[in-house]
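Coming up is one lone chain in structure tokens, specifically the form predicted on its own.
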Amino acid sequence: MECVFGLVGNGFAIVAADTSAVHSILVHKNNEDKIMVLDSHKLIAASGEPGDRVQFTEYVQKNVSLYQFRNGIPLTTAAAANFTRGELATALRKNPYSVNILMAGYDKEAGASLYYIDYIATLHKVDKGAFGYGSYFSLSTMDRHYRSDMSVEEAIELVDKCILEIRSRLVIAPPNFVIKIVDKDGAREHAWRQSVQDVTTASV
């Protein structure tokens, strides 16, 4: 029951994702970070098959780094999103990735932005977006409360409302979420919202 969502505020973008690693009826861990830092001012949040999600996001991260290494300048958020879409579109005709992506970034000229990229290589620039079963509740909550001029504090409050709604309404709701933010100061982890601690098996 994956949940990934994000929004753009006044000079920043926020993305949140559940941290559950699940297969069938088993929960393997509750602290899986599904939001990767692409570079100093970009985040990529992904949902989908665990193998595809990890492999593809790492592939994008390394290629974004390679471009900067070769050319001496980083890709813009729009360029990184279009590169990601292109790779998904190419794979779609060969060996498709089952992965959905929200890419958030901050550029000096364009400011903060959020891109929606799904598994069939659809790309849209959005103010707010979501993937997974949690999108049924987070999208409706954001439709009701979202404003484009929100401050960081207001946006975090809205993210918490979405998390509360997911936990209240979804029959098998993920217990833990991670929230990350990107603005002029860079991409960074903001907070975790945990209701279950990850338990390690005691040695016998």
Given for the second form:
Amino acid sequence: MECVFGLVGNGFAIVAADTSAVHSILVHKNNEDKIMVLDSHKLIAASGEPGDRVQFTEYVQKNVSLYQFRNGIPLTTAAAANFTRGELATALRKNPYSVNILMAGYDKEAGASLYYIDYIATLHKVDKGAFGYGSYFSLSTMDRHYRSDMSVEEAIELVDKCILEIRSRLVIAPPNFVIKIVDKDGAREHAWRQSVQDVTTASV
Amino acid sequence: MSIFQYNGSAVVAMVGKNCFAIASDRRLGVQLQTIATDFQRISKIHDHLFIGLSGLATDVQTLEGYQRLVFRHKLYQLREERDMKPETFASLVSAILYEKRFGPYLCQPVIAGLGEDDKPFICTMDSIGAKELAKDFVVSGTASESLYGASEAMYKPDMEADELFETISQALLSSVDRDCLSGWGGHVYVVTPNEIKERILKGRMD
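Could you switch over to the form predicted together with the partner chain, since the one displayed so far is the form predicted on its own?
To see the whole picture, the full complex is given below, headed by that same chain.
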């Protein structure tokens, strides 16, 4: 029931992901950050098999850093997305990673961009994308309200509409979401949307 | 659902008088869900040679955009200092696909080109490289059965470029309208010895 979705606005890209770490019927934790900051201007929101998700995104992050160390300049978002797709495609017929990825980035020349990469290494540059059961609700909501030059406030409103839709219509809806943004000033956490906080027995 | 129907696709190529046309739909889906409506299924190998791939999108991208085909042709150009003939390219694609005979790329290519003396050449093959040459039209994808019917009905030999464009567009749009997995517009290339005309079609967007 992992929900990941994102959209591109006017000079920025926003991604939101749920933050539940679930194993069968047990919720391990409610504040698992599934959006990794790849480098100063790239975010990777991943959903799928938890082990693969962490391993693969860390692998991509380390390789992106390595490129920057070796060559002195950072990869563009398109290049990083194509590298990620290549790794998924190579592993696909050997030991596939079950990870779906939305890669958001900002480049000076290309502006903000969002790449949809699914677990069988289908890559596509999109304006809005989503994975998981939540995608049935968030994609439709975004189709209705999205425009190509939204401001940050309008985009956050749309993200909140999607989260509301997921919370009200998905049977085991994740309670908490994290929202991260990437624009010319970099990639950073924007907000959390929490309806359930982690509670320890000591505080009860 | 078969893995060939996972993403949804439709590709058709037709022969005209010293010209050819190749067209594809634009939908990228994941089974019932539409992800994008601007997916590129046709790649230019050189000015007189195009390949369209239907089937699983990830394999379409591996073969076309990224490695394998465009790369191999560029190497050929460096070594031979000329463009590949369409017949040669078709044999190359067939060989590449058969290399993976027991773990194939899940695509069906449609190749269209102008050969020697600007004679149009089209062919299709299955996912393990069995070539099918044709004199009139070739089709592939989830809408292939509709495409066969529509093309058979609408095709005439020796059409000029403009008439060929009309014919292939109508055949494509009417076929994808009967297939829920393909559609969302069309992408048509009409190639004559002197120019390539690329056009986007707007059909039923559903």
